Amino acid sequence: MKSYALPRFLVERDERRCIRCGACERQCAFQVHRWHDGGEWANTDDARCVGCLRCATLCPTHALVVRRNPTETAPNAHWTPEVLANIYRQAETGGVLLTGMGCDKNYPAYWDRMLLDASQVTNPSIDPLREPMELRTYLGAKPDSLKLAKRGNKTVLETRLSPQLKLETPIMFSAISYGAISYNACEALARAAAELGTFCNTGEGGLHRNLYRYGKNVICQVASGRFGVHADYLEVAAAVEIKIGQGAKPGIGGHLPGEKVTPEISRTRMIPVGSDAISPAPHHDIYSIEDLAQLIHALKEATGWEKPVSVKIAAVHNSAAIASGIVRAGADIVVLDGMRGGTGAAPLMIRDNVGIPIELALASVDERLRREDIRNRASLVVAGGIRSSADVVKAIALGADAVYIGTAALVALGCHVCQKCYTGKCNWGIATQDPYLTKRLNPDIGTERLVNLVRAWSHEIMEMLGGMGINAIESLRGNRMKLRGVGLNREELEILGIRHAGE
C-alpha cells in the first residue's frame, strides 16, 4: 500500500564530495542507502531515514546532509502535519502507533521558568576550586532523632540506622532494562557508575551475570513481570526498586518484543527466545497500600533487612497522597518518574498525554511530606527530562535527594534520540540487540563518556552551589528560597512553592 504519510527527513548527497566507499549503505540499518552497479550510483529512499544522523556523521568526506522535509500541507494549527501523518499511518495498519523517548510535545518546561538565586555581600560565595564542597548523599530513611551515649572518652551513636546508599554525587543512572539496550549499553553504565561512586538502575530486564561485579554500584528493579527476579540478584544488588509505574507511559506495563529476546536475554529474563515480554499494567499482588506494605517487607525479609527499598511511580495528579502512602508502608525511597521520562516503546498517545510535569509533582509531595512530618522517614529521587546540571540543582532545591538520568546518559553514548527504540535498529548500537549493530557501542569509551558527563556536571554543581553561598549539597534541599520563577502565574508559583523573579 502507498503511504500517504510524506517522509519526515530528506537525505542530502553531494556528489562533488561522494568517494563511494559504501560507508552509508553499512552503516544505516533502515536501509536508507543503497549502491547499484559496483558502487557507481546509489538510490537513497527518504521515507526510511529516521534522523539518527549515522550515516552524515560517519561520512569521511560529509557528503551527506540530513534536513527535516520542508514539504507543507496547507496551514492549519488543528490538523497539524504531523497529526495527518499519525492518521495516514493507522489507517494504512489499523495498529498503535509505537514511539521511543520521552514527550517531545511542547509543554512547558519549568526547569527554564525557574532562576536560581545567587549570593553577594552580605552572604559571600564559595569558591569550590579553594575551599570544601560537599556533594556526597544518603539515600534512605533517616531516624526522627538520633541517641547518642558516653562510653569512656568516646561518644557512640546507640540509635541504629537504616540502611543508606551513598552517592559521591546526586546523579544516577536511571532504569534501562536489558533488552530494551545492547549488553554493552548495560556494561558501560555499570562501570561508570562504579568509577563516579553512585549507582545505575536494571529496569525491569534483570541483571546479566557477568555484571554481578558491579552488584554494589547496582540497584535492581522488581516490576511487575518480575522478568530477572530471583534470590541472586537481589542479594547482589546495593537496593532493590519496585517499579509501579513509569513517566513515559503511566498506567501501562512495559514490553519488549520478542525479536530483542536472544539467549542471553532470555537466561537473564527467565523467559523462552524469541518469546514477547509483557509485563502487566498492575501487580498482581498489589490493589492497596497495604498490599504494598507486604511486599516493601517480604523484600527487606529476602535481603536480610540490610538494603533499602525504594518505590517509582510516575507522575501523576494525586502524586504526593501516593507518596504518602507509600512512606508509611515502609518505602525508604520514593523515585518520581515525570511525563517526560524515557521509554523503549510505548504507545505515542499515552506517551504525550498521560502524566505530569515531574517539577510539578515533586513540589507537591515535598510539601506533603513535609507537612505531614515524615519527610525525614524516606528520600526522594526524581527523573524524566533531567538534561543538565542546572536542572539537578532546581530538582534539589526543589525537595529532591538525587536524581535518576537515562535519556541524557545515552545521549552521551551516542544516541540522538531518533525516537526509534522500539525497532531494534540503533544504529548507534544502543537500542539493539542486532550483533552487528551493538559492536557499534565499545563499552570502554562509552564509559570514558559517562564518566566525564557527569563529572562535568558535578563541577557545575559545585560552582553553582558556591554562588549561592552554599557548601554543601544538604543545605540546598528543599531550599525553595534559592529559587526564582520567571514568566510563571500565580497558580504555579503556589505550587512550586517559589517566589516570582523581583520579589
Contents of the next structure:
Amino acid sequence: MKSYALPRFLVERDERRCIRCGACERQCAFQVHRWHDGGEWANTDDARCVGCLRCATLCPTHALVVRRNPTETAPNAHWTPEVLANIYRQAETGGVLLTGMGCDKNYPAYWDRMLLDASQVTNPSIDPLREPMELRTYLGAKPDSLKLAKRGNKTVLETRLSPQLKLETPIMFSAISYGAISYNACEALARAAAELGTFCNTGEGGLHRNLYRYGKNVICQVASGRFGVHADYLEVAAAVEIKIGQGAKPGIGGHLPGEKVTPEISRTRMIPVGSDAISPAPHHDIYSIEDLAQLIHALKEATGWEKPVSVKIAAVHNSAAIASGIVRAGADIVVLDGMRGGTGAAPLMIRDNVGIPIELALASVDERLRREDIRNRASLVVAGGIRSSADVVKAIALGADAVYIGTAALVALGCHVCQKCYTGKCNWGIATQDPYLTKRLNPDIGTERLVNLVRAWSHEIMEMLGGMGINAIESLRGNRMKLRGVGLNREELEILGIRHAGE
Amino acid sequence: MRAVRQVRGDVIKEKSVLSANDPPGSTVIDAEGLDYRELNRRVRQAASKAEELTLEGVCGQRYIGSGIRKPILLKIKGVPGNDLGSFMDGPRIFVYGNAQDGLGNTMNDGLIVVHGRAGDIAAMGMRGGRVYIRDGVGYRCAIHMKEYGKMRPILVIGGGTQDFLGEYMAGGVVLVLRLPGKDTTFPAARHLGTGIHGGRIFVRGPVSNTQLGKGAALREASEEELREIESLVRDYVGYFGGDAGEIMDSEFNVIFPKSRRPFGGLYAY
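Alternative state: the form predicted in complex with its partner chain, after the form predicted alone:
Now the complete complex, all chains and molecules, led by this one.
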C-alpha cells in the first residue's frame, strides 16, 4: 500500500564536498544511501531516514546534512504532521504504533523549574578541589536506632545492619537488558560500573556468562518473564531487583521479538533461539502487597539474606501509597521510574500518555515515607530522564538517595535518541544484535566514554555541593530548602515541597 | 521451640524415596512452631552435611528447598507453605500432605512429588525439573513455563485443574490425568493455554474447544506423544500407585500453540 506519510527527514549531499567514499552507504542499516555505477552517483531515499545522524557524523568531509522535512501540512495546531503520520501508518497496517526511548512530548520538566542555592557571606562555600567532599552513598534499609555496647575498651555495634550497596557516586546505570542492547553495550556498562565503583542493572534479559566477573557491580533483575533467572544469576549479583513496572510503559509487559533471540541471547535468557520472549504485564505470583512481600522474601531466602532486594515501579498516580506498601513489604530499595524513562520498545500511546513526571512522584513518595516514619527502612532511587549532574543534585535534594541513568548512558555511547530501538537496526551498534552493527561499538572506548561522563558529573556534583557549603551528599538528601521553584503554581510547589524563588 | 531432634549420621544412602517412613539414619528436623526463616536456615545447614532430611510437623512455612543447590532428598510431613522449591536447583522433595501456592516457582532443576493437592500457580515460570501432584491443582498452573536446551520442565497432575492452566506457556510438558475421584474441577476450567507459544498440555479425556484460551489449539495425541504420556504415567503410578494400563486406556488430547509468534502481527511499521 502506498504510504501517505511524508519523509520525516531530508538528507542533503553537498556534491562539492562528497569524495564518493561510500561510507554513508555502509553506515546506514536503514538503506537511505545507495551508490550506483561503481561510485559514480548516489541516490538517497529520505523516507527511510530515521534521523540517527550516523552518516552525517561519520562522513569524512561533512558532506551530508540531515534536517527535518520542511514540507508543511496545512497549518493546524491540533492535527499536527505527527498526528497525521501516525494515522496514516495505522491505516496502512492496522497495527499498534511502536516506539523506543522515553516520552518526547512537551510535558513540563520540573528539573528546569527548580533552582539550587549557594552560600554567600554567612556560610562559606567549599572548594572540592582542595577540601574533602563525600559522594559515597549506601543503598539499603537503615535501622530505626543503633545499639552500641562496651566490650572492654572497645565500643561495638550490636545492631545487625541490613545488607547495603556501596556506591562511590550516587549514579547507577539503569536496567537495560541484553536483547534490547548489544553485548558490547552491556559489557561497556558493566565495566564502567566496576571502574566507577557503582552498579549497572541487567534488566530482565539475564546476565551473559562473560560478564559474571563484574557481578559485584551488577544488580540483577527479576521480572515477570523470569528470563535468565536461576541460582547462579542471583548468586553472582550484588543485589536483586524485582521489576514491577517501567516508566516508559507503566502497566504493560515486554516483548522481545523472536528475530532478536540470537544464540547468545538464547543462552543468557534461557529460552530457545528465535522464540518470542514475552514478559507478562503482571508477575503472576504478585496480586497484592502481601504477595510482593512473599517474592521479596523468596529472593532473600534464595540469596541467604545477604543481598538487598529492590523493587522498581513506574511513577503513576498513586506512587506514594504504593511505595509505602513496598517498603512495608520488606524492600530494601524502592526505585521510581518516571515517564521520561527509556525503553527498547513500547507502544507509542502508552509511552506518551501513561505515568507522571518523576520529580512529582519522587517528592510525594519521599514525603509520604517520612510522614509514616519509614523512610529509613528503604533507600529511594529515581530514574527516568536524568540528563545532567544538575538533575542528579536536584533529585537528591528532593529526597532521592541515588539515581539511575539509562538514556544519558546510551547517549554517551553514541545514541542520538532517534527512537528506533525497536527496529533492531541501530546504526550506533547499541540497540541491535546484528553483528555487522554491534562491532561498531568498541567496549573499551564505550567504557571510557561512560567513565568520563560519570566522573565529570560527579565532579560537577561536588562543585554544586561545595557551592552550597555542603561537604557530603548525605547532607543534601531531602534538603528541599536548597531548592526554589520558578514559574510554578502553588499546587506544584506544595507537591514538590519547595518554596518559590524569592521567598 | 524445639530444634533438630535427632541426627544419626551425616551421609545416608537413599533407600526408598517412595516410602513415607524414614529410612534409618535420616536427619530429622522438627518444624513445629518454627518460623520459616529459622526452619530454612536449619534445613540449609543440615543439607550441607546430610543427603537426606525429613521435616516433621511442617505447617505453612514458606520457601522450603529454596536456595539449596545439592540434589538432597527432602521429605516433608505436613503442609509446606507457599513457594515450596522456588528458584530450586537440584533437591528432590517429597511432600506427604498438600502443598500451597507457588510450588516450584521459577524452578531450575530437581523433583517435587506431592502426596496430595497443590494450590495456585504451581510450576510458574518453571524451566527445568519435574513436579508430580497426586491430586488436583488450583488456578494458573504452569503459567509461563518454559524450556531451554536440555532443560524441559514436566508437570504431572493426577486430578483436575482450574482456569488459565499453561497461560503464556513457552515450553515444557503438562499432563493432566483427571483420574476418577480426583477431578471435580477440569470440566469447568476455561482459558486453558491462553497466550501459549511453546510446549504442550496433555489432557486425559475430553476437552472442549470452548475451554481453550486465545492462541491455543486442540488435537488428539499422536502415537509418539502417547508413548511420552505413558512414560509419565508410569512415573506417576510409581510414586502414587495405580494401574498404568488402566490410566492409559483412555483418549488423550493435546493443547498446543497455534503459533510460536502470537503477537507477530500486532504492530505498525
